[in-house]
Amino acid sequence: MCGQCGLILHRVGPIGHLLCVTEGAMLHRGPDSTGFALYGDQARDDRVIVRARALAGVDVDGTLSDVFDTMKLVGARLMTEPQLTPGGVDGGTFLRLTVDFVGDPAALLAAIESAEGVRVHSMGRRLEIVKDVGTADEVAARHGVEEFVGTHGMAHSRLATESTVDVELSHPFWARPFLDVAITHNGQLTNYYKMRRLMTERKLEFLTENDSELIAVYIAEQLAKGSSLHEALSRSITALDGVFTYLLATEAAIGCATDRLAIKPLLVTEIDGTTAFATEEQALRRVFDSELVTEYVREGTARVWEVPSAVSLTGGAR
């Protein structure tokens, strides 16, 4: 089962909102969490904004205090005060931190998960994902989702078919550590273990033990060696084993791939410059009221979409 859809805009909008109304009427493919990977318009080279979550009964205090220690010994530093926000089913506290940080992302990672109890869901020079049980309404309501303005994003309903009900497990996966790369999924890999054993012995790391998470670093890796998102999309088709259809984004773009058999549905459709993707066409008719043009990407596709080049990273139009 499970729901996913994504969104391009053509110029900086309120791409929380939109991401919540489509997410919203897939609500009966995936009851059990919801996650928005949001991609804001503001980009500095010198700030990763940090998205995690203090499990339940950490003493959020202590654990800061840890955080920004620990944070200081890899030359990074809080721009402004952590945003806090309780957790739902699962309990915990959801932590915001805007950091000064122009070194290795990886450090910086290890840095703040050394704190006990602290497991870090996206870091990102515009990336932000915020994911929590609940319906999207539920989980946008929490966190403040539709106030969310940025140029484009994702989102996820989840089915738990093979594993628990948890915030860690639900989707979009972060590609940690490699910055601004982030995966929605629908699908199961088959030859999941065997290439998490090879990319454990390239000193790649793994929060869960998700497939998902696993083709979102594959995918980055890709990416830190040289590839196009397209060459790297491409390549997965042949790498990935099983029944997959995937959405990626990164700051600048997002992708899809499908396998050989596309069983799992992906619709596209663009119109005023606005390009959107969803599991069902009926999700897209709750954003765009005219008449939509979609089409199923095909069997054993990859696909990229660029965001609009008269988007500005640095906020607004050019």
Second form
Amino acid sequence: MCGQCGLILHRVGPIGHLLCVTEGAMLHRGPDSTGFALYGDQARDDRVIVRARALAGVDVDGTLSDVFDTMKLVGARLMTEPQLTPGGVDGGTFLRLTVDFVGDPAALLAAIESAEGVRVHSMGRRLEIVKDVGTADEVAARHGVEEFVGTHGMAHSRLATESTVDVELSHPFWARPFLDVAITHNGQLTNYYKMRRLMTERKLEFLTENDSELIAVYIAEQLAKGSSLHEALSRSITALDGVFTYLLATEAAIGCATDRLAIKPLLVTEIDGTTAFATEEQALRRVFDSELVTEYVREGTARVWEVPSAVSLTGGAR
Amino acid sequence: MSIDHSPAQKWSGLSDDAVHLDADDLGAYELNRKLHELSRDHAQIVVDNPRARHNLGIGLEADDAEIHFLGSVGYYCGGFNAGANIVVHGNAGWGVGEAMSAGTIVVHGSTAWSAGAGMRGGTIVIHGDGGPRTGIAMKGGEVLVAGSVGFLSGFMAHRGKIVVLNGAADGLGASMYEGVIFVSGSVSSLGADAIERTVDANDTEELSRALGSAGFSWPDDPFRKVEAEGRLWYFDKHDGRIWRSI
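In place of the form predicted on its own, the structure of the form predicted together with the partner chain is requested.
Next comes the full complex, and the chain you just saw is listed first.
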């Protein structure tokens, strides 16, 4: 099962609220955990927003103080007070850090995770991943998702099949250490360990042993090497083995890819310049009126939708 | 895949005497219970705002009742239908008419995977395209499709008839037992053990009746008739190649 959705707004708007309503309609597909990948409207080339969690039992004040000291060593400086939110069932403390940083994201990531018990969920100029155990409504309320304003995003309700119910194993996954790349995925890969071994040989790293995280890193690596999103998604259809229908977001677009049977459904609709995706049509109809014309994404397909407002935002935000 | 939303086409066939139910006010269980009750005494029931919700119109029995859903429906609409005439003015999700035994389901849009899965009787008419696995494991009845059907349509059908006017994707009629598929337009490939047979005069007469009942016109391209060759019915080691192709 699992239910995923995505939205590209035609202009900056209440992306958190809309994703919450859409995802809330698919609770029956995955009640274990819910997550959101949100792209804000305020991007700066010298700023990275970090979303992370200090595990339960970690001394947050002491750990953060260590983290900030280590961050200084890689030239990163906190721009505002860190925002702390208590976690749900799994406990721990969720962190949102706004960091002045222009260097190699991998160095910043290593600095933050050098502290024991700290797990980074996302890093980006605009991307913020919020994920926790619980339903869409519970997670959104706990983490202030409803108020988030932005351009595009994705959400995912998880039915844990291949691994345990856990915050870090919830979707969306960030393609570490590549800024602003995130995935939601419905399916299971059958060539995961082979792919992981090959990618580890290329010095790529993973937070978890979840197959969805691997797809995100696989795509982000190709984007970093100069492939277009469509090229990378197309290549994944034959490189990956198993069942997959996934949404992959960058700062400027959302794309999708399906395996050769596409047994995990995904519908897309475009209305008044807004593009919406969801596993089930009824979820889309919670947000849009009944005149919607929807379309199933076909088997063995890679498609990309640009974020119309992304160019002006990244160009003029400094 | 798109539906004609022009006002003249929209919600055709509704009578002024129809009873209306607003799906927004009712859970799936309540809505189905009301449909069962109302369909005993009323000729036409109109369901407003179905919003692609799942499990609508399940197990209805009254064969003189007509139930109209004004918009798309979700998964398993008309499942276990035992006589009612259901009209969907939009698309239908997975498994429309699953395990139905009698009655009709007319979908004015397209259907997702597995329309008519395991159906035993009755008729499903699809004015748009049928998705993958249309008529999978059907055991009787008819599925009539004005558009195309997706891959593995007719897969493991035991009995019954599928008529497609505008082509089929890969694996058409794979691993069928009995039953028959008539298809006009291009077919990407036939499935394991599926074989093309000659369309005879009886078939043509039967097709005329079926198309007439659905209100479809005769297609330009000739029909091809697809059935099981029967080599998968019993195991024979000389048929190893075809067994491996499943």
